[in-house]
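Encoded as structure tokens, the following chain is the form predicted on its own, with no partner shown.
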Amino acid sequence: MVVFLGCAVCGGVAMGLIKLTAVSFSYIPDKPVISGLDFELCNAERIALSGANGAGKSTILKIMVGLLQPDGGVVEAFGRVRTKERDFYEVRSRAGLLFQDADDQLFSPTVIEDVRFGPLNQGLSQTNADIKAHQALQIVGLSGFEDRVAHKLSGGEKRLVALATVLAMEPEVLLLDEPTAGLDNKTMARLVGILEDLPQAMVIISHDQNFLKKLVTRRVNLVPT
């Protein structure tokens, strides 16, 4: 079991995004993972979530967009208390997860397909959605992969095919879940490059202190009871 340490506040004109007060989650019945975390991501925030193995990270961004339900707690976001899974459907649209597995965010024949599969979600026409893919890759640097089969490429080229899916729908917060796993040197470097120049407040989870060290602007930690 777990309580979440060291929230903020938003304060002054920052605005809060997603909060998360008092939430609790257990995969097992009376065997919590999460108990009353308390949790605030504010505009322009860059937050590490830190904790050892198996203290609930991952579950605690799945809880922010939907994709796990809380057992006890309350979820807003953007300034709207979300408790039914159609309360979410804007959310996602709103916080983009990038998965820790590259390949779980990978399912079209081609990386066109993968990277507009967002946009047309979000009722875009074919051309539109196009044109935000193409700008999407612009922004990870693969441009001319539109045609690449998407698990043939290395690792590093999947995990920026991953992170160009959910740039594709422009949201408005990045939750990233390791998102160094399997990079290179080469390859961390140009993620941090391409992280420090996007406008969007993140949730990003890593054991990567030195890649934490230059994105981050709080660390928050889990810490067992």
Second form
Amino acid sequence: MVVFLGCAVCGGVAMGLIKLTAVSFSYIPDKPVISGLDFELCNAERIALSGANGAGKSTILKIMVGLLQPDGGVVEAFGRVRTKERDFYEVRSRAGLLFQDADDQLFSPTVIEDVRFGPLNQGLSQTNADIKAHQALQIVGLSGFEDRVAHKLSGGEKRLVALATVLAMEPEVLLLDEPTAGLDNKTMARLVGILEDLPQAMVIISHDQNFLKKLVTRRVNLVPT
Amino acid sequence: MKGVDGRVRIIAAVLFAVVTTACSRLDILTAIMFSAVLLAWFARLPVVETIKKLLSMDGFILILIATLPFTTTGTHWFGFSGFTASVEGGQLAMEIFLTANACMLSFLALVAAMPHPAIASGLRGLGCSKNLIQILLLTIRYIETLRLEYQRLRTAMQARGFQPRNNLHTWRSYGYLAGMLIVRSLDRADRVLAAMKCRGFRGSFPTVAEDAKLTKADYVFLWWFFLAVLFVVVWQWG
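Switching conditions: you have the form predicted on its own, so give me the form predicted together with the partner chain.
Once more the chain from above appears, this time first in line as the rest of the complex follows.
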């Protein structure tokens, strides 16, 4: 007899990476955006997170990496319960969040400085951080963009550089908040190609059904409270 | 000029400005202006753009230059419709004009022509506060985003038929525009900080590479610069 010691949600031999239990959150008191949410992301899963505007999709991603503190419930990441800001330092390094607006993410004057910011924060030396940065740029197909000025890039290039800044930290999980918003078909196809080849587990927020169809393994739909 | 170290260029620009503002003789200032043009030439500044930048600064001091000859007492120079201009006033105006333009031009050539990271590492090498440098870099980075945001709001206003006139509606709308820009900037600052936290930022910036040693070219440049400064100092006060 074979015994599966795995995830209860996907049923496979998998390890839970991020788990939310009975999480609730409200921006305005007594008006919860999320209440009683259970969610689990397992190894090698690519989950589409969908729901109406204002259903709290981005909020969930922010709770996962500790940018927002839930009013109730438990956040577990990589096998440990995380509550305080300090607990999330490690989570942020292992779960990379791609923001909706790339301009929020790219704050350095040049591309290379932005991409190596994460690795440097992880304590790597200048040389190693540069190596990681070059590799990340290569993955997104932007080798040679190192010395380009960040704010003069096109919208699509900014999005890919932002993805590179996250990949440079070699996270185990990718949390993507509307990665296709504002991208043309060509850039979107390029993004799909890049994401398909990545080994990381992902949570993807997107309204683009075509995009999701090509990538995801499971869908989670948020019902408004 | 491109290979000259950031620290050297910043020191040179400061020295240039100090000496130039202290000079008062028109012949020396003319020579200084000429050397500023030379610096700009060495730095290969784009001619048209640089002239535009200088003119936009001159716009600010235009009124001062135009009124100084008439408001300074001294020897009669020329007069029209009851106003008389003095030679001393004219000289003063010329002095201010030359000083401002020479300082600006040398600054453009020595500092502004450098890539931003080079300015930052130059300032760091000179012991400038890390926080101030970061504020400078973030300002450079986000000023364009802010301009785009302003333009988006402006276009949205125009699309609904807004035409600036001198009335309360116009000024109120401009007030809203400015207010909205500030609110949006604050929001963006929050989001940028969140994004930085996600990449492991904990309040202090990772230190970047140690500054390289000064090369022979740097010393050669510095020596020539010091000689030129010494020459001007002796000429003016010697």
